[in-house]
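Coming up is one lone chain in structure tokens, specifically the form predicted alone.
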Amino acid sequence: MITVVGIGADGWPSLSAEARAAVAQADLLVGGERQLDLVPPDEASAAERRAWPKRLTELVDELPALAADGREVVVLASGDPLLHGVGTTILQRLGDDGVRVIPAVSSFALACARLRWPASSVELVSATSRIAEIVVPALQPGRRAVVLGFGPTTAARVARVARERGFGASRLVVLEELGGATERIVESTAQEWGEREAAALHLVALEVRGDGPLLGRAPGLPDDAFEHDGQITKRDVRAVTLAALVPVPGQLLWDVGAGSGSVAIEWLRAAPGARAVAIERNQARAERIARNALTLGVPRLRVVHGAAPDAFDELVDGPDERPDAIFLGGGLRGSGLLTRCLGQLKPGGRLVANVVTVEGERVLADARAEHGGRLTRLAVAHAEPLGGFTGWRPAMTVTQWELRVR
């Protein structure tokens, strides 16, 4: 039996019943050195520990094996392991088969507590890959964020991202050592914070103020938030490409030929926890998306830089690895790539593709005769200055080809 245990910073005192003897029952302890630390040599005094090492699902991956012939097995970890936590990380790998897990008060609880703020009403970041931009999203006014960092400059990093996109006026309050001796609460804004460290175990609590941009999480996010050089997705075209993707958390979306990334992008901001990849040909291209996506706050969009369809063959490793969904912007000259990407799709997955020329509209046309799907033809015009009146000036028509495969 594998037993997730969570402990508090304050330690053993605060075990449960079932979690202390979940502890002295078990032949091998894995925790972070921390963790272990917090249980006393007299308690499992008969069980080895091990601290988890560098990559830490190298153990994660042996514990069946060590878990083997009737032998206990606990890993320690901080609060609700199931809180972006280690346990889930078990459960993702080993599935949840023989898997016990005994939650603590996870320091996300004990933050609003401190601060009086109803859980439902905060939203929580995990920032554990020591990426600060993942917080971006979480930076409208009034919204109230706490973030999981590591290590003790967390704070610094948020601070430095909020001060960067115009809300340093923002309350940070910077939460240390919850629950344990030497708990500390300090109140700053994130102007005045600058580059102070923290104790190694802390969290971020935001309350978002300030004159930054207004960047929602629907889909239509103005052209000139992304980096581009004219090949983007336009805003109104955008906002209905998404609509007719349908990002849904966990899933997966390629952007084939991504420009500048932003359908992917997008995808990613409107379902926490959706994943994507954009392929790109272009090398400058490619390295504009990643900017992109980190300035947007979806540090874990995936550049591919190369071309499609050939590209696709580094990114299927088994079936969990086809997409959902996938985006075709960059243009289509025959039916090749559109078959290609047909082929690739899960069943139920969705294909939504965009094209502006005339050779393109045969091609969607043509796939709709044999497929079925949706066929929409996208005007939009801009009200301009004309002379000393105003008129309308159109965009490009798009052309646009959806199909749910069956």
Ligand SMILES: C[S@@+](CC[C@H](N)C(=O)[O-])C[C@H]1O[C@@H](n2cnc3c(N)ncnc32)[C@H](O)[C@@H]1O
Given for the second form:
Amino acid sequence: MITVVGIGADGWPSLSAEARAAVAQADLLVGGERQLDLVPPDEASAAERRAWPKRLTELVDELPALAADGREVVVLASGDPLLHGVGTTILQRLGDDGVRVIPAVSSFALACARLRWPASSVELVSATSRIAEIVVPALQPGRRAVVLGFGPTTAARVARVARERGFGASRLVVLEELGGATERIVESTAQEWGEREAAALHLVALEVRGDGPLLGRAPGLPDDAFEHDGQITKRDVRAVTLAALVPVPGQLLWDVGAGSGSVAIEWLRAAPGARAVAIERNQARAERIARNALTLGVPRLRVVHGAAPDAFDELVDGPDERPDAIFLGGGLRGSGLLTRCLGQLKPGGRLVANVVTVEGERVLADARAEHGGRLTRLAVAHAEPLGGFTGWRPAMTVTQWELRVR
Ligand SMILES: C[S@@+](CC[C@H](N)C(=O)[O-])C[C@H]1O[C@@H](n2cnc3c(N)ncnc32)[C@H](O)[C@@H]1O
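Next up, the form predicted in complex with this ligand in place of the form predicted alone?
Up next: the whole complex, starting with the chain shown before.
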């Protein structure tokens, strides 16, 4: 059996009876140096102790063999092992069979308790991938967020991201070594915090204030929220397109011919845990997509510099890598690419294709005749000054085909 035991900064004394019993029966104790040090030498004295190697997943993958023949392996994790902890990695890689989890209080729960913030009113942001921009979608006036960090510079980098986007007035609370003897809580603002370092183990709590741009998570961000060269699905059409794609947490989108990446980026912002690949053959645009993803707080967007459909081959090496949704926004000359895309979709998948040319329309009309689906014409006009008056300036008419596969 593999038992994942959460342990707080207050260490052994606060462990539950169940957790202590699990540790006492261990043949092997695995954990970070810090967690292993929290178990007194006379507890689990018979157990071998192993610290995580540089590549944690190497030892994770070895765990089933180490737990064979009735051996008890106890993995120590900080706080709640399933809150962005090693418990999550273990379940992802090994499945849940033969795995038991005994949580301790998470650092998130401790932070909410210290701040007296009801947990349900707080967004949990994990910046453990070391990219502070991940906090950007939470930068909305009044929003409360607790950011899990990546070491002493987390607070300074989160503060800088908030400042750079016009939210320097935000309340910023740094919560160090929560639950430990050296716990320290420092009140500040994103502006005042500056570049100070904090303890290696800290959380950053933000209560957002300021007059930065109001960017929602519902699709349809203004076009100028993105860096682009004109190759962008415009705001109104983009909102309709994302409604048809249906962002769902955990699901994967391929944005084929991604241009500025706006559709993939909005897909990621709309559904936590959603995944996306932007495929773009133009190098400068591919680089721009990566910049847009960072600026808008979704650095997990995977950008593939290559041409569709050839680029598809490197994307699929397991059923989980098949897309749940595909967007074709880059124009269609023939039906070849469309057919290849339909072949890639998972059951229940959605394909949405937008075109502005007569030739493209013909491809979509034929596709609808063959497969069914919904064909929509989107004609948008915006009011603009005309002489001393106001006139309607029409955008190019977009024809959209939407299909859900079974
Ligand atoms: C990989 S996450 C794991 C979170 C953990 N599973 C939990 O429940 O608290 C690690 C990050 O959580 C935060 N963290 C964990 N324990 C903490 C503590 N006692 N005090 C402050 N921050 C803590 C730090 O930001 C650290 O970099």
